[in-house]
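What follows is a single chain, given as structure tokens, in the form predicted alone.
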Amino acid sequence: MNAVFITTFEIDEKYGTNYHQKFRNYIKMAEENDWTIDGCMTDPKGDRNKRPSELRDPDLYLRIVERRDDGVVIRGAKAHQTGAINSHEHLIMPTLTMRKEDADYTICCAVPADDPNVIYIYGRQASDLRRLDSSEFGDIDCGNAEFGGQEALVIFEDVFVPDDRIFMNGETDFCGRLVETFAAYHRQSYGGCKVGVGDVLVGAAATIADFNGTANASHIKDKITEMVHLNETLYSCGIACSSCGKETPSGNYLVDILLANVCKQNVTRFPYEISRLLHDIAGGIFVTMPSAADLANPETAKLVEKYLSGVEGVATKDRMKMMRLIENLVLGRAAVGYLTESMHGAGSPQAQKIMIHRLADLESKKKLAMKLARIDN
């Protein structure tokens, strides 16, 4: 919603359009009525080869099919949209810079979530059919269903847009601008997002060490604190692209685009390693602990409970959850989210790099070399 305001603005200002004031009526009516707004950029896109405009199927890119006068009629998909189900709105943007050619790509727009011809194709994850198992079997993965996130292809089969819910129709000049602001807003929630997994996963390996009856080793303490230390430096860099924004000349603040990509640089890299860490620290049973189905056959049970004991006053039962609330935070659904959205959500690592060497101002620091250098220049 802030690349939008910033955008709108700034398209306004160049061609005389209104949808500046059309997008701040979109979001007084979002604020009325408390709706979860789901933000829909990333396109199938085929073959990433060629333009939008060059590909056989036109529908890979979500594009404008008709144009009336009250209006748009728009055709194609958005990938990867989480909570796209439980969202009340989608507010679609490009997915890349265009160019003229391909104008009837470049809408940004409002389309309500149950609108009849938006289909929804739920995503599968890892380990998803673990909340089967617990809710004929028990509560080893109880966690599931209470805070289990979810994915969706979002396909838009000629749905009409009326014309006060249209925030950009054509101006290709502005789509760069748009995704680049997305973009550095989105790595930014990044340094808070992923760190409070990250959270998680420190709590979680503190506490299967309690269990396990190893919290007291000198180098299960270094492991933790190594997690601690990396979770935290991507906090720090969430904060500082933060603290670090300036205000536009639309009135809202827009982050430090660099320490921005920074952030999310480092979040393609760090979470990894804190998963190696408590993969360490846990041991291999979490990966090898037999079902929740297990502990509830009697025949099993008693065996089970024996010889998965841990500490001394910790039931079997509670060292089997957290052990799965592990696998899920590196292996399974959770790790989805946290791993593979740390590496692609927001852009995968290339665009970030792309992004600080644009923004990194080289020639300035060359000039420092070269003043302590005493080079002329």
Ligand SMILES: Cc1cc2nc3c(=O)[nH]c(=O)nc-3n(C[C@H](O)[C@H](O)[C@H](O)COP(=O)(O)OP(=O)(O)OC[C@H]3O[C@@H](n4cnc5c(N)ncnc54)[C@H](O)[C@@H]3O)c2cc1C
Contents of the next structure:
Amino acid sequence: MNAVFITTFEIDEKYGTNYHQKFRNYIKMAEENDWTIDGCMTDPKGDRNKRPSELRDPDLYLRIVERRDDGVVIRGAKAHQTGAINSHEHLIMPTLTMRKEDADYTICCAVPADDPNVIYIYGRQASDLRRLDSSEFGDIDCGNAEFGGQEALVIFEDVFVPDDRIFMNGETDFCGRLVETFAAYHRQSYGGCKVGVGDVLVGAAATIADFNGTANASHIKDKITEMVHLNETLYSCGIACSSCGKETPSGNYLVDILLANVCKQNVTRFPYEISRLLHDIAGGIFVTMPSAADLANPETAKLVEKYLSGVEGVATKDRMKMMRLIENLVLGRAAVGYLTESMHGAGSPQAQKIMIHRLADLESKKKLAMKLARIDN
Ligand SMILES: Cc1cc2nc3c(=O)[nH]c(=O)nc-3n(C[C@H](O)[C@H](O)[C@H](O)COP(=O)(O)OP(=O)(O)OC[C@H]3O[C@@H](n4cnc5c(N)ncnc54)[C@H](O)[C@@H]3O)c2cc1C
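Having seen the form predicted alone, could you now give me the structure of the form predicted in complex with the ligand?
Entire complex below, previous chain first.
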């Protein structure tokens, strides 16, 4: 919303359009109706080496297929849409910087999620059936009985979008600005959301160390400290790019784009190390453990109870529950969000590297070095 807010303002300034007011009206509507809105950016793309207009199948990037007096008709798909099934609306944005010949791909607009021409193909995830088979014997195998999530491939099959829901239409010179600002806010947000999951991993590590009787071992303490250090580094980046943000001419605040990209670049790495440390601390049983059904089966219950026990005073069932939570966090559903989304969400690592290189201001840094080396320039 912030990125579209800024970009619509800037497009209007250059072209005298009225996108910004339309977008303000849309936000008001969203607030009044308490809508959940899917940030709908990633196109399927096909051959990544080709521009949208060069592709044999033109629908691999969402595009305008018809322009009418009162709106446009769009066709294409958006991949990996988190929470799409439980959203009221899709706020569609282009995924790339576009060239003049890609004008039909330059569309930012809002579509109601229940439009009859929108199709959802639900994403499968590791261990997704655990939620179904755990009900009979309790929720041990579920791993995380409270929260889940989903992604979907969302297909727009000739969806009509009325004019008051269009916030960019063919202004290719502003695609880069929209994508960059959207990515900056999103990369900043990971300094919060991934850190929240990281807190759970740290808590699971400390708890399972208690249950296993290893909490006082110096290497375990050191590994948990390392997990905290990495997680809080991510948090610091999130705070830094937010507090160094500046007011924009449109009146909202934009995060510091360089620091937001540094934040996200760290997010593509540290959660993997934090997960590795949790693997180490937990022991292997979280991937080889018998099921809730074995704990309920009169033939095996006593054996599971006995051989999966940890320290005295902790129920085997609780140790099993914690192991399943760990499995969920580093290999199951939560790992979709914690690991793969950390890598690719808001753009793959190279996307941040490009931005970091562009914003690094190497010339001023070179001058500093030259001055200290007493080299005239
Ligand atoms: C769990 C999850 C949730 C997500 N949620 C959302 C969401 O809610 N909304 C949304 O819009 N998107 C969402 N995304 C999508 C995310 O933004 C993309 O996954 C990301 O932009 C990478 O795109 P891709 O998956 O197509 O991978 P690719 O773009 O295919 O990247 C794979 C690799 O190829 C490289 N590469 C790609 N193109 C080129 C090229 N031209 N030249 C050189 N190298 C190239 C990349 O750098 C990367 O290393 C989500 C992704 C995940 C995994």
